[in-house]
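Form predicted on its own, single chain, as structure tokens, below.
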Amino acid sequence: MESNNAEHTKIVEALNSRFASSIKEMGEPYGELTISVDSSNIKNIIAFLASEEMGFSYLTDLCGMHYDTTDELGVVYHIHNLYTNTRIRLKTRMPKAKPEIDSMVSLFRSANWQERETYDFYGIIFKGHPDLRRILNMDEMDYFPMRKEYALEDGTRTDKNDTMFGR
């Protein structure tokens, strides 16, 4: 991957020297270094990036994804090096039949609630999470509402008629 950013080049070289077999794809869409990695090694990769050597000490966000074209779920991590003002996006996928990935709570305390929210909406199980339970939805829910398995609208509604909206 060619990079116009010297910091990105340094990061790519460091990751390739240690984790080449776990890296699936790299790119810079919209100028942000984006790396797709194998889910089985995601914690080691993020731990390396969070190390003093690399300086990515802030987990900005993590979120779930559901790929409806494949039978996979995914997690996207956004981490930030506050000293160099460099951001990285890490993506990983896992089969929907076994949606498990290592928890990042031991690396970033902010991952606690973010992982709980991702579990609550996508059903992704974060192995090693200290308290993985629903955070926003009711405990009685037996489904995960952000998966693309459900109709966007309730076809049985009688209060919604297209003629009311000029159609």
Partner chain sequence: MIESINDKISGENYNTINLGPTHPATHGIFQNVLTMDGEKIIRAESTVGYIHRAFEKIAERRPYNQITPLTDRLNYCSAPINNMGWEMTVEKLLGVQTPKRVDYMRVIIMELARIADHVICNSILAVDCGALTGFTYIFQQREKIYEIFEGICGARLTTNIGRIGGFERDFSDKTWKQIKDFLVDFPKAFREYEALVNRNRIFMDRTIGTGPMSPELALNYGFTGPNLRATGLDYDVRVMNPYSSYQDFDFTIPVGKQGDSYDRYMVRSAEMWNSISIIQQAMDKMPEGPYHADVPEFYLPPKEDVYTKMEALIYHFKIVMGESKVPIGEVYHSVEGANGELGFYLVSDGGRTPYRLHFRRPCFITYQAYAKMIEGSVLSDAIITMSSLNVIAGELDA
Given for the second form:
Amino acid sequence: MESNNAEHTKIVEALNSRFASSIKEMGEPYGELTISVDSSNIKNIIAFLASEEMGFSYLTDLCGMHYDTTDELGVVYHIHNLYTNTRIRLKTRMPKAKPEIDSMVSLFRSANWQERETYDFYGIIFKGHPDLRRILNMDEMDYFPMRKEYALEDGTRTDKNDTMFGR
Amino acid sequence: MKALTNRSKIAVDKEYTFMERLYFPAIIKGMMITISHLLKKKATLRYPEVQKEFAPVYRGKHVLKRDEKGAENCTACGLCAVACPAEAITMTAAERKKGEEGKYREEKYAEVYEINMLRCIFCGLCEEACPKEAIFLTDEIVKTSYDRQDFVYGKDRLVEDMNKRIDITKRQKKY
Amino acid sequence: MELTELIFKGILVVIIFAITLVAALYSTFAERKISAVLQDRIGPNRAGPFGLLQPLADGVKMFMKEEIIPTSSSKWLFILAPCLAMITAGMSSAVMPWGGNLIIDGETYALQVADINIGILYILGITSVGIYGIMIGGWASDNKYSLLGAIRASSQMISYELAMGLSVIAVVMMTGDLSINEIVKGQPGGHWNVFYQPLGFIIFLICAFAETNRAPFDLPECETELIGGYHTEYSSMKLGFFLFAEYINMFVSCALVAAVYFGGYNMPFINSMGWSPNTVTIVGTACFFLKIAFGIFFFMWVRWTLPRFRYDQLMRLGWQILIPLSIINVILTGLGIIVFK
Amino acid sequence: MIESINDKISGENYNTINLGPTHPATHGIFQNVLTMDGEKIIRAESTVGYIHRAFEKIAERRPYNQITPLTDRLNYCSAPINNMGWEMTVEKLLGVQTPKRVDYMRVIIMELARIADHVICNSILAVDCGALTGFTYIFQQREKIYEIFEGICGARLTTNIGRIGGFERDFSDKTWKQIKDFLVDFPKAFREYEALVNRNRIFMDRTIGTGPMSPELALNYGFTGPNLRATGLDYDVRVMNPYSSYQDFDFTIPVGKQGDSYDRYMVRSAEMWNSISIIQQAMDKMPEGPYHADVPEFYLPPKEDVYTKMEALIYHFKIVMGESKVPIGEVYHSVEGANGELGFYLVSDGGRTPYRLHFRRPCFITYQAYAKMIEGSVLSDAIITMSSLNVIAGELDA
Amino acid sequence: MGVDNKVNIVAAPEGHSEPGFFATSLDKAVGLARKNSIWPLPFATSCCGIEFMATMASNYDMARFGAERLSFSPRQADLLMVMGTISKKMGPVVKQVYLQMAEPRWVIAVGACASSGGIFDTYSVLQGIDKVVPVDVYVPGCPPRPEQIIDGLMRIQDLIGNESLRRRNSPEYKALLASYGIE
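Pass me the form predicted together with the partner chain as well; I've looked at the form predicted on its own already.
Okay, now the whole complex, with that chain kicking things off.
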């Protein structure tokens, strides 16, 4: 991958030298360094990036995805090096049948609830998470509502004429 | 930790001065401030005796406009319903019959037009979506009521009264 | 005791009790109005002219509300608590000298229900019994927030009672008498104790705030922390009694501050106006009530200005600052008495 | 009875107490189960989700222009910042360059919103300490901000202000005057409020040392915004990744020392003063020009054109029906929300609705540290800490 | 003072008046007292709560109606003001708070979310609190202006003023509560 950003080039080189086999795709859409990686190796990659050498000590965001065309689930990480002001987006994919990925809680405490939220929404199992329970929805809920196949509405609404909106 | 920028400035001072240690100076100062409000003009707006004038662009109760001749502007195109994030608008379209030209401006009109005021979030997107200058939000507020069914406003409450026309020119002004 | 005096005392008791109740009732209204004007608001103005019937509306509403006694509470204690709070609050006004002597048909009547010679001790004693109402109420509710409120109330009371007593001792040393009437008489004209005992006065005032559970010491109720504290589980008139007791306590505290430090019914120049003794007495009583009214206003003014303390800070203030200060005050007073007398 | 109150934890008699969800100090609705030793908190556990409203799911079902009113309800204390953050995200996806005037107008609105938010937080902190009067003084000024918003967009709180590409209408003369008046009135009222609260020893005693945080731990917990700055680290999105022409304005980043409640309070105070100065600078430098970018695919054409011109009518229908063409791609954009970095991660598959829209909600991430922050402190401190973190339920639970 | 005189002071109840004597039905007098002493329990969950703060603050001052004493303890409250979204997770809590309130009690649903679910027609949001507790007055708006909240309060006042003392014992009222599973 070619980049005009010296920081990005440095990161890409460092990652390529260590984790070449885990990296699937790299890109820079809208100037944001985006790397798709193998979900089995994500913890090592992030641990390396979060080390003092690379300085990505801040987990900005962690969220789930459901790619319904390939029926895969994914987790997207945004990590940030505050001193060089560089952000990286790391994307992973995993089959919906076995949605497992390593937990980041040991690296970033902020990952704790974000992973719980992701589990709550998509049913992604974070291995090594200390307390993987539903967080926003009720414990009794028996599906993962953010997956594309589930409806948004709850169906108890009585004061609406659905035909107006093509449903 | 190392600072990220050179623009940081420490905003706190936690050292008590001797006077602050004594409690009383700050307490007396505070009490002087509160007592000075004793004779100040009260900020209260005496609603409902006095009503505040809302901004001309205020997003309150909806109105279905008629044109100068008294014909309804709405052609039941359904854009407002599509644009409504709360899905509060429903309507049924009907064809205009002969002799109803004075009642409806276009060939199609809304036979039923209902807005569920309890669902409505008064975002104003329906007003923006309307291509026929038919629906506008006004600076009136929707009245409260005892019954949930009361809030489905039909055409009887939405279409403007020709005797009490609502001026919407200010809303359209883009300054 | 003669029959006429007995009748007079009887009438006086009724009047004093009525005045106390009305004063407490209208303190709630004053609280609302004063908080409103201090906050640039208007305050209640719908119930009656200027909202003057607001306290009545509150009272009637509370009377007509459903009584709830939580099933897990101890029923008798739950009912006893507000009664205790109310009774002790009402009792404390008995020894207050509301004015000088009235002379009717040559007979002298004192405007005081009971001039017992340990009046100060009586009031201190009664107020510390009053805390049982709060404690029992908080405990009997079987609610954790109530329990916390009760614990806070009792420990707060214990710590502030001491400093309060010590600060009064300095006054007693000057007067040489425990009777409140004597203390008032000891401050003729403008010779108020507050000028001789400024430190003692401040300590006493702070303790009075703490004793009546008013902000900044309203920790037992402390809406933002304990919801309602000890009265969280109380509804209807039982709650009314608690709130009422608090306002009566405030009224009595103000009366006590006025009597002990501001000369009670004494006013400067009141005796040099050449009025008849009865007029002097009546004007004096009016002055006393004016002082009380200002005191109540001051209590509310403070409440609507200051943040409240934290529990441990309150304790520190009581034990580490106020008690040493009040002991110093006693020593200074003693030295003063030795030097100047 | 006492036995029923206590339950035994690891052989000791501790109390458990439910702080929330309807406790007066929890403002919104958070539940904290506290294990207490007397008044001291031994262990705390937070439960959230009491107003989970499925924002992200709704966002997948609504066209782009209908998501603006949705963002209002995230952090409702400062809705315009959310609105504009979202609009800027879409603009970034579309590659739209907004005119300078739009940027400056946005800066004014966003800083007003920041003041409105911090006013709530700081005054409620004082209310939770027991001082209610300052709240009413400062809230009168907040009412003026509402009036300004109302004059621009027609609503007070949930503003739905601005459109993709700019504003729905230019500020009127009255609005300009209101903003000018606000810049005069607010500092006076705020100074009075600060005199009432800031250096009052009771208030300082209550807040200093409550809920402290070190910068390292704060980063690890994902703090941003005033809560992070209170620990001493000067991270501010407005400076690090300037958006909407923030680089044109001169302002400092106020930081604290220990990250305790007083630091948070003072940092917010200082930020309000900064906001005032930023608004002043924006007013002084306000360039002339259009109040929206030229994006016919997303910005509704003027009504007159819709009635007369075919092209405008087509665009109008396309926008309202959500049929405008959106590029395929993914974009992350963040703004400095009132509580920290408010991020929008938008994935588009070219359809009429976002394929995925994730909100990085600062409150959600910050609040997980709360349980740790209050362990070992007393109940009163727990409440002060919660107020000073300024956790907004709508944003927390999304 | 010009405005002061215009304040609508509550009219005295209809009754029989002679010098020094005024008789009215107990219902009316109690209704009058109750309606001027409403202690609300603000169940503020989201945006509407902020507008409620504005209603309580100086500019709108709900205290004028005798309703400024917020009682956060349900035992002492007369009026449950539900402001903001109530999710399905929160629904039971609302119901419990309602159950803990002492009779007579009223409920006002402020804002679109509490009244009907509003914009949030989702799997997690209760579509109106009238699914769990009986609601007396609905206030539309998202969020309602303080004027509308005051309007709702005045409606509640009308309701309280006209309510018979025995309504709470009437079979209709019991049936209403039973339909919500409340005894």
